[in-house]
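In C-alpha cells, one chain follows: the form predicted alone.
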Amino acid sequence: MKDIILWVFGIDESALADPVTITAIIATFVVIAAALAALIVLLVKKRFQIRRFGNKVWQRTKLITQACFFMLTNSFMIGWFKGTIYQGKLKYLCVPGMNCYSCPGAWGACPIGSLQAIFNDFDAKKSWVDQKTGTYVKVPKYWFAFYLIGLLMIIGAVCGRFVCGLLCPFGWVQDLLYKIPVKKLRLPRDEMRIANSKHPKAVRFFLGVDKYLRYAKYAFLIIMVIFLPLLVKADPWFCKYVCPSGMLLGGIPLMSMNRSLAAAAGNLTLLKLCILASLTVISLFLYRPFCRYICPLGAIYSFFNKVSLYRYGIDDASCNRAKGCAACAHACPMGVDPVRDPNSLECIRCGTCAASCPKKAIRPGFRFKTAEGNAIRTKKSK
C-alpha cells in the first residue's frame, strides 16, 4: 500500500516524515471521497433524469456535478498545502476539460496545453545536428500526439461538448459569476421574441455580431494552439498570452505561495491578470464569453457535436412550437434554438433547455426513439 501511494503521490519514502505533507495525503483521501460520495448521492436519486426535475433542481444538479468533477480533478493536496505541482506519473494523462497543468491540485494535464507542447518535446534518440548549419533538428514525440489527439476524438465522439457543459472546471467558474445577482445580457433569439422587442434592428445587428464573434474560437485554435507552436516558434503560445484558466487555476495560487514566482512576475502576468479580469466581469453579466470566443478546446469538441453517440432529440410530435411555444429557446444560455438545431455547435449540452422544456419533448441522450416509438430528431430543421 506504501508503495502504491508513493507511486500516487509521485513522492519519495523521506517524504512520508512531514507531517505536512501526511495531512495533505490525508486530506486527498477525505476530498475524493467527499466528491464520490456526492455523486453516487446524486445517481440514487435520479438527479441526473434532467427531464424529470425541472431546471430549479438541475441547476443545482448540475452546480454541484461540476464541484464535484473539480474536486476530483484537482485534490492533490500536497500541492495546495505547499504551492507546488504534482510531478507524478499521472500528470501524462489529460483531463477532458480546460485544467491548467500548473494548478497546485491538478493530478492530470490540460488538453490544450499537451497539445502545444507535443511541438516542444523531442524524441533525443531520434534528432540530429545538421552539418551544414550547426543546428539541433528536434523530432517531435508522435507518439504522445497519437494519444492525445486519439483521446480527444474519442471524447468528442462520445459527448459531444458534453464536457464543456457539465466537466470543465472554468466552465464552473464562469456558471458561478453568471449566478451573482445582476443584470444579464441577454437578446431574444426566436422570432416572435425579436419582432415583439423594443428595438429589432439593433437586437438583429447584435445578435449578427455576436455569430461572427463565436468563430474567434476556431482562430484561436487553429492559429494559437496549431500553426504558431508547430511553425513559428515552439511555444505554449496560447497558454503563455491567453488562457485565463492558467492564470486563476495555476498562476495567482502558486504567485501567492512562493514569493519568487510573484517578484519575477512582469508584463506578461500583467497581461493575463487583465485577461482574467476582463472575462470575470463580462461573466457576471454574460453566460460564458469565454465559451463563446475563446475556449479552442470547445472549438475542438463543437466539431463531434452533430455525430457524437450522446446528443440532444427533439420528439416533434410533443413539442409546442407550432403553437408560439419557445421556452427552450428563451431559457438557452448559450443562445442557441434547440428546436430549429439540437445539436449545433455551440450548444454545451448543459440541460438547461431539456430541464425548461414544459412538454418534456426534448430527449438527451443515446436513444432516438420515444418509450412510446415516435422517432426523435436529432438534425437541423429544415
Contents of the next structure:
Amino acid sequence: MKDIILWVFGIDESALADPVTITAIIATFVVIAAALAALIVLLVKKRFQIRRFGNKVWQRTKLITQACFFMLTNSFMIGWFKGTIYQGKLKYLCVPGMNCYSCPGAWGACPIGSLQAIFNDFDAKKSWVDQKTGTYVKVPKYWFAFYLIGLLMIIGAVCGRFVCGLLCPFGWVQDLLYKIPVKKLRLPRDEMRIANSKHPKAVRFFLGVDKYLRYAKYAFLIIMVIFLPLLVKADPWFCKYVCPSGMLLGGIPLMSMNRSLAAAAGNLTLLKLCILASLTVISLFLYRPFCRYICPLGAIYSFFNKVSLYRYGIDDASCNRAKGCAACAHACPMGVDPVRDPNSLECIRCGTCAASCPKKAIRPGFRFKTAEGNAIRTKKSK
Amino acid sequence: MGDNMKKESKASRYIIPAAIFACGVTFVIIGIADKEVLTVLRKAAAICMECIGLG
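What's the form predicted in complex with its partner chain like, now that we've got the form predicted alone?
The next block holds the full complex; its first chain is the one shown before.
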C-alpha cells in the first residue's frame, strides 16, 4: 500500500517524514472521495437524465459535475500545500480539458501543451549548426504527434465537445463568471434580429461578426499550436503568449506561493494577466468567449461533433418547431439552433437545450431511435 | 427503402466513430512505441515557465 502511494504521488519514502506531506496526502484522498461521492449521489438521484427535471436542476447538476471533475483532476494537494507541481508517472496521461500541467494540483498533462511539447522536441542527431549564421538549426523529432492525436481521437470519437460542456476546468470558470448577475449579451440568431436589436451600433456590429470570429479558434490551432512550434521556433506559442488557463491555474497559484517565481515576473506575465483579465470581464457579459473564439482544444473536438458516438438528436415527431416553438434555440448559450443543427461544431453539449425543451424532443445519447420507434435525427435539417 | 435508410444511419452512427476510436488507439500505441510519452512527461513534470507567464 505504501509503495503504491509513493508511486502514485511521485515521492520518496523520506517525504513521508514531513507532517505537511502526510496531511496533504490525506487531504487528497478526502477531496477525491468527496468528488466521487457527489457524482455518485447525482447518479443515484438520476440527475444526469438531462430531460427529466428541467433546466434549473440540470444547471446545478452541471456545475457540480464540473466542480467534481476539477477536484478529481487537480487534487494533488502536496502541490497546493507546498507550491510545487506533481512530477509522478500519471503525467504521462493527458486530462481531456484545458488544464495546465503547471497547476499545483494537476495530476495529468494538458493536451494542447503536450502537443506543442511534442512538436518542440528536436532530434539532436539531425540538427546542425548553420555555418553562415552560426545558429543551431533544430530539426523536429516528431512531424506528427501520434500519441496526442490518438488520445484526442479517442475522446472525440466517444463524446465530441462534451468535454467542453462538462469537463473542462476553464469552461467551468467561465460558467461561474457568467452566473454573476449583470446584463448579458445574448446573440440573436438571424440578421433581421441583429438589425432590429436595441443594442448600440458597436455591439450590433460585433453580433454580426460573431459568426466569423468563431473561425479564429481554428486559426489559433493551426498557427499557434501546430505551425509555429513545428516550423518557426521551438516554443509553446499558444501556452506562452495566449493561454489564460495556464495563468489562472498555474501562474497565479505558483507565483503567490513562490517568491522566487514572483520575482521573475516580467512583460510576458503582464501580457498574460491582461488576457486573463479581459476574458474574465468579457465572461461576465458573454457566455464562454474563450471557448467561442480562442480555444484550440475546442476547435479539435468540434471536428468530432458530427461523428461521435454520443450525439444530440431531434425527435421530429415530438418537436414543436413547426408550431413556432424555439425554446431550445433561445436557451442555447452558444448561439446554436439545435433543431436546425443538433450537432453543430459550436455545440459544447452542455445539455441546456435538452433540459429546456418543453416536449423533451432533444435526445442526447447513443441511440438513433426512441423507445416508441421514432427516428432521432442527428443531422442538419434541410 | 426505409430499412435501407435505417441500416445506413446505423452504419454511420456506430461504425464511423468506432473506426475513429480504433485509429486513435493505434496512434496512441505508435506514439508510446515512438517514445512521445517521454516528451510529454518531461514537459509536464517540470514547471512550464512559458505557461505560467515567466517566459
